[in-house]
Amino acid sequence: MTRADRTQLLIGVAALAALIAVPFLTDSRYIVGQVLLGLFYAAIASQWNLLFGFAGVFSLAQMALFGFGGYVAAMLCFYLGMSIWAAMPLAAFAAAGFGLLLGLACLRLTGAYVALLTLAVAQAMYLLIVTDTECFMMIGTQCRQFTGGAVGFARFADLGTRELFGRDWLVANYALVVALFALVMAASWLIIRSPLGLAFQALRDNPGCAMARGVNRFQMQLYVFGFSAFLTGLAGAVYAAHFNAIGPGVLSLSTLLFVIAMVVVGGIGRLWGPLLGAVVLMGADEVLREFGEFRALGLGLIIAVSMVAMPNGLIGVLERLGALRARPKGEREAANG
């Protein structure tokens, strides 16, 4: 194991310990709920970071994959009466299949063209759901659309935590989401440091040279779409299970931009950038909530300043400080001077 791997592992252990400690440090259900929501965003952001930051694929379908996983889990429970615990992994595999289809559609595209196509798919999915008004089945005297329409699905499943843990059910759900986040980050780390991850980064940095050395761009693009979609879809299924609801609001463009901003602020192409970005932006959003109409302006300023002053994100700044401290004293003084 290299020094960089040990550093990443230590950061992961410290982050996991901090997350586990949250319910023991506060009795506020609101704070626990906000940290839980931030972990969902960080999980989505980490997979967008895998796609763009490490593989160089500028996809804008991340919230569509997240919503796809959530909707599949909800529909399996609602229509087939399946247990949510069985529906969640099935939804993840369904999202992986959807991601592979997206990858196939983008095989001959690069850069902004991939972004436009994936954004079009996400918006088409949103419009198909909100405009679904045809009656699929009757529940009592109420007509139900196949996709739930603009209302979505609610009260379709139960994780069982309320019965098992009573008033501590939120802490139990929080533990599940922490485990999900740990799984997502561990899988991302293993992929990045594997030969596949090296191939992703080679195609990102120099596609021509990588393909000349035998790296199949089409195959690698399918792999990264599939991996990212599986983990994002799993996060969507757990989101639907926790809230016991899913609706077209998860597909909104503003949510997608908020998630992407987390990666930009934290550091694109850095493993822990999405988590740090999620901490900063969720904290800033909570503070700016008191300022009403200036909330969006404040977040926009934070993101703009981060892009200009810290092009490599907060992780990049920390890496630069760490490298500076590692230099001999004379070199540090020369660098600061």
Partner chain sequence: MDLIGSVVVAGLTTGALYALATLGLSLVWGALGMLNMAHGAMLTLGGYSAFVIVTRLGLPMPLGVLASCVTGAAAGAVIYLSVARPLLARAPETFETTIMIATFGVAVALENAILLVFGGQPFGQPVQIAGTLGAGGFTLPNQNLLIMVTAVLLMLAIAAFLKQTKGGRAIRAVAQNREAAELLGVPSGRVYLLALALSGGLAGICGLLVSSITQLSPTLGADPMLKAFIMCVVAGLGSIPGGIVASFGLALIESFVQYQFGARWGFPVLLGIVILVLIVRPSGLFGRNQVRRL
Second form
Amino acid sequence: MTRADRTQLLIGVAALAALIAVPFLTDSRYIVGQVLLGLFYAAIASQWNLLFGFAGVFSLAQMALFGFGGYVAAMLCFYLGMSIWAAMPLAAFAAAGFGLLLGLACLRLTGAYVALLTLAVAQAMYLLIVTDTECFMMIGTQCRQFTGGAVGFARFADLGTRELFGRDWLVANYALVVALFALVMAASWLIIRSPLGLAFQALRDNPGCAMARGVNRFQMQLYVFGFSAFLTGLAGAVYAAHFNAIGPGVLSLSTLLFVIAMVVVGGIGRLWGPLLGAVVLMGADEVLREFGEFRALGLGLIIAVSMVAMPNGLIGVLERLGALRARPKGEREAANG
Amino acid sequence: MDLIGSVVVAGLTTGALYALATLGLSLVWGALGMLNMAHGAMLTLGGYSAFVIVTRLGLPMPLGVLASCVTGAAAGAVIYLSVARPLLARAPETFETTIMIATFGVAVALENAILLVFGGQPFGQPVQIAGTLGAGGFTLPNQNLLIMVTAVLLMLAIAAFLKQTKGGRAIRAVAQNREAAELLGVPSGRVYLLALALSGGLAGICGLLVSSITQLSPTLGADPMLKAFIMCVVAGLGSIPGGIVASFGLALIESFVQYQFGARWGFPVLLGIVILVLIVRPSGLFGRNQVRRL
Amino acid sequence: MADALAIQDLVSGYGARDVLRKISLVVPANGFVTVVGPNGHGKTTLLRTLSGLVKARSGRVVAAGEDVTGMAPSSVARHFAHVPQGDMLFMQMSVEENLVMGAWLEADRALVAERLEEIYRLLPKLAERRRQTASSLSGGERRMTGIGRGLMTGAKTLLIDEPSLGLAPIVIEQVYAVLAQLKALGRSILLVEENPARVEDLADEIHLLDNGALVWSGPPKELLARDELLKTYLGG
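For comparison with the form predicted on its own, would you give the structure of this protein in the form predicted together with the partner chain?
Let's see the whole complex now, leading with the same chain.
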């Protein structure tokens, strides 16, 4: 295990410890709820980071995949009466399938074309759901659209935590989401460290050389789309299960923007960048909330300014500071060797 | 018969608007390889500028048109100087994606700044002409005619500019081979600035025209920009004549689909076409198959 | 009269690697100097550094008495007509548009028209093809257009990068005949080339470039007479 690996692992253990400590340190349901929400964002952001930061695929369909997972879970429960615990993995697999299709469509495209195609797919999905007014079935006197329409689905899932834990159900759900986050991060870490991850990075940094060395770009791109879609879809399903609701709001451009902002602010292509970004932006969001209407304006500026001013995000800034402090030691080592 | 007529009129009008939006996007993509996600926000800015000049300040309409153009051009110049130039200087190899993210941020900031200043309620665009032309059951609103004529004139003007003037030739030269242009003394930075300002000015006028048949709202430019993206992709990014053909063609298709199957299917059908085109021809119908030097 | 070009201890390169290691040479006014060396030893980098496309790391470049080290390519352009490797034409423009782009820095339209006529006299083939797009030209015609575009700048010093690259022998002869004419017309020329035999009758001086440094300099006849030099540096 290299020193860099140890550092990553250490950060992971520290982050996990901090997350576990949260419900013991506070009784505020609000704070636990916000941290929980932040974890969802961090999970989505980490998967977008895997796709863009490590594999160099600039997809704008991240929220579409998340929403897809959530909707599939909701619809399985709602229409087929399936247990949410069974629906969640199925939804993840469905999202992976969707991701693979998306990856197939993007196979021969590069850069801006990938962005535009994925944006087109995401927008089409959003618009078709929001404008769906056709009655699929009647519930009481209410008309229900197949996709849930502009309202979405609610009260379809029972995780069973309320029954089991009573008043502490939120903490139980919180534990579930922490587990999800840990799973997502561990999987990302393993993928990045695996030969597959190295191939991704080789393709991103020098596609010509990588392909000449026998890395199959098409296959790699499909793998990364499939993997990140699976984890993103799983997060979507858990999201739907926790809130016991899912609506087209998660598919909106502003949600996608929030996620991208987290990766940009935290550090593109850095394992822990999205988590740091999520912490910072959820915090900034709390502060900006006081100024209500300035929230989106502030977010937009944060994205533009950090893209221009800190190419590798806050992690990049920290690394530079660390490098400055570590340099004397490095030079000593060089002199000895 | 008159129904078909009005579908065609609607298609040609939106086609003209899409073509203008596409032209601006294509110009910048061609010159800098930059997908300007803030193009829609520049449209919105143009629409509101005319509104401020004419409705709020009570100045004459031509000044309103001028204001749209100038504000758009200024926005383009500011985006180049504050965002594109530093990103390009730092890491040209990742510029294609970094600039998309950064201009995405700019777009959200601009849109919300407009929301803060003017509020969310829609306004009518004062710069427009009333009345219709008609003959035998077929009617053509003057405003639609004005939009088509303006769009065609602007496109001709841009074509002449690119072909005949020094600045225009410099934009084309930089788009086709930046290093060669620099070796001949063309300062590429200033050409980029020119391209973005020009694209902004076009966006301003386009926003004014769009708002004249809809309404002024902070999200005014979002839809035309999304459509313009589609036109660009179908035509091949950077192909200006292709973009114009695609704009009119797809706008007519959209207008027929909306008439036949309902408004909600217009956009998804366009998206379906894009997805198909991209899968079959990854660099668009008119795009050059770019040989990338890796 | 100042030398057309004087290079002193020029160092440049890409990334962590220096490609040129302290190169010094002089092109006198109306001189024809050739740098010969195998592929990948820095010939193109030398010309690109002179034009400012690659940043010089140290050393000096003086063009007609003016220090141009570290200037942007668009500022160096009035001193050098750089005819780049592979022509780098504006492929969607016509031949004439390409040529006119060459005179971009020249504000006087009458002068541009005059130069255009000159080029068409020198390269009559281009006059025939003036309306054709560059992408439809043959390799030889492209090379001529590239040279013509360089001449349109009006710069007195030409930097020419492997004008024989990828052409048939008969076309190579035509290209060199044009270069001989340019020399006769009083231009100063720095040419890089793989094969010293091509400039035997043209060049005043040849420099042998090996791994980023000049290892031998002298008249072409002398180089061609020395088998051991050719064998060592140019593989016979």
